[in-house]
Amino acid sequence: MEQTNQRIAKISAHLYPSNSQHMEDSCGIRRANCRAKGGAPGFKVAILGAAGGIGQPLAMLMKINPLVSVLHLYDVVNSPGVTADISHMDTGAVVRGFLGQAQLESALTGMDLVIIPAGVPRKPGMTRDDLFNINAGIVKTLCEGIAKSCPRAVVNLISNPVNSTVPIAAEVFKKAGTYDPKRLLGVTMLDVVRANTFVAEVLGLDPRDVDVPVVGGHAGVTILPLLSQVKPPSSFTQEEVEYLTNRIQNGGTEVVEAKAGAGSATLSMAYAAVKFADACLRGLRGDAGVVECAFVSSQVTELPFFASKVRLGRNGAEEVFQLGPLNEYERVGLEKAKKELSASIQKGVSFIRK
């Protein structure tokens, strides 16, 4: 019986670190003495907003990732249930759940990678600006926690509007004295995933064989697919270029309208987030030649932040690549993108500095 109690206490300590205290008296097990057995070698990853529409499939897919040894799931609601559910999967990562702001620090301590899908989703008729005031405050709080508990972690920021939330995160880290521009990455991978899919449809190819660089930002006209640089090299009619550019820029709206009030892009976003997180983990591991698009601190244009191809390594975004040759259509698109992007970045900076 004693042995059974001890095993139950150990399992409980993994799932609900905060609840393990009440197990202490019954079997003399302290939380500090509970250690994960049989965990895989790998990285420690935290998901902030793990019980949400993106967070849940994202957590499930990260639990499957062989590069993850410890997975911390944090949210202000429902994280114990999601944690219990995902912890039953027979993969190497040890899962622990954290509920509410009082446990944010514990959720973040010792993490290598922090993925932030927290926030409210876009509903029909909402612009990304409508999301701003709610999500800006959430991102600020979470980034203050990161600055305190894991200032060296690589941060993958998904919370919309990314064009404004990445500058908010940067300002929070600057205030805390922990800012490393290489370690803060806005996740624009869904734009790339969509571009690969839609271009593959037009070309009649498998999307896995297609690579479309998408630069600029992560909303509307700031999303600029560079169709002149598609791999494999391909030519498009003007009509195809306009159709593809428009569809890639409005992919989010396409999903919001199709779900008719029941949500936004959650499953494709979770897939894209995991694809990007996996690239970050391979970079942290020291793999060579890991290149993906991300919204980062940048000198590619006159703007302080911009999405372009980056080389991921042990320190995050170790190299930010130039845009390469653009055609006339892309040059016009770039000017439009920069104009809108500039205002969004400023909005984020002002939110913290005001």
Ligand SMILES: NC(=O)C1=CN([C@@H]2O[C@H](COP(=O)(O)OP(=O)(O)OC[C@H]3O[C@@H](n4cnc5c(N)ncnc54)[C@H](O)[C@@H]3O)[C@@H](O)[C@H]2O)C=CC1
The other form holds:
Amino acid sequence: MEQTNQRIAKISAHLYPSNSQHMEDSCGIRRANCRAKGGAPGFKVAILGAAGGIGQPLAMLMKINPLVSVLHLYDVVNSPGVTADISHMDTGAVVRGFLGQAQLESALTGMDLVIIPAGVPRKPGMTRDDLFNINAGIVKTLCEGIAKSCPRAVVNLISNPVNSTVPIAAEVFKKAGTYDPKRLLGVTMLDVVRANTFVAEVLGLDPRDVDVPVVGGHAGVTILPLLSQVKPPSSFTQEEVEYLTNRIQNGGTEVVEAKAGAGSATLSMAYAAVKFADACLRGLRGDAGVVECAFVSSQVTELPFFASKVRLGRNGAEEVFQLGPLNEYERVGLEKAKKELSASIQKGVSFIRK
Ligand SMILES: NC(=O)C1=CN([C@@H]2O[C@H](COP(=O)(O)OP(=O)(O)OC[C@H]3O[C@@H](n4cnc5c(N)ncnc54)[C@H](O)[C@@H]3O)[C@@H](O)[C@H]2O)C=CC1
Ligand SMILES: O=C([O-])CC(=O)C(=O)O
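Please move on to the form predicted in complex with the named molecule, as the form predicted on its own is already shown.
Once more the chain from above appears, this time first in line as the rest of the complex follows.
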């Protein structure tokens, strides 16, 4: 009997070299005999709000991303179930779940990239700004956690109103002494994704071959598609310009109304968030020429934050590009966008400085 036990121990030690360390599995249960997974090079990514409408498909898509080695899923509800589910996917990333404020620190420690889709979504008849009262506090708390536990992480902020939540995050980081403007990015990728789709429809092209810069911010008239700079170079009638600008600016509302009270864009947003996060990770890896639109600290206009094309590198948004030549229609749109943006930015700043 003793001999048999020794043989099993020997085989086990060979098969499970990490046996003595007891790995924590995806449900947070400490389980013996889990072989140390991974070792695969990659980045550590946390999703805050991972059990939500965006969070769940986003978690699924990030689990597939080969650049991710560790995926932390944090929420105030339901994260154990989502984590258990996602963790069964036979892709490289190791998944761990975290539930509630008491586990925020563990969820964030060591992360390279933090994606934040936490917060309430719109219902028909609401503007994104109507979400401010609830989401401002959520973003503040989560950013305080980031400042404490992973101050060097790149942050992708999705929670609305982005035009105000990004300034809130910046103020929280400034207060904590950890602010690096290059590492804080408001996610406006869905505006670009929509613009590519709608413009491709009008031009009769494959959306994958179309690139539309969308600048400004992420609400109504602050969403400014630059149709004069579409690639491949294209011309539009004035009617097409007005139709496209209006549809791109109101894409979010189109989904909110179609969902009729059941929330806002989640699936297309998860797609857009992964497209953007993947670009950030390629930048962190050191890939050259990674350029996407994002709402960042900016000197492109007189406003402290503005969405435009940025070059993503090892330190986040390493270069913020100028807007390039605008036509008259776009110049008028820019003035309108700046007026609303300025108020939204100020509202975010005042929330923390009050
Ligand atoms: N930037 C963009 O382009 C877009 C932004 N959004 C915004 O994303 C946010 C989330 O949308 P959905 O996923 O549809 O909402 P949802 O309500 O389905 O999910 C939100 C999740 O956040 C969680 N949450 C709430 N408070 C939290 C906290 N303190 N810490 C961690 N998690 C917390 C909730 O438990 C829930 O699981 C909304 O503010 C929405 O307006 C939505 C679409 C596009
Ligand atoms: O419209 C909303 O409330 C959600 C959002 O930001 C979008 O879909 O662009």
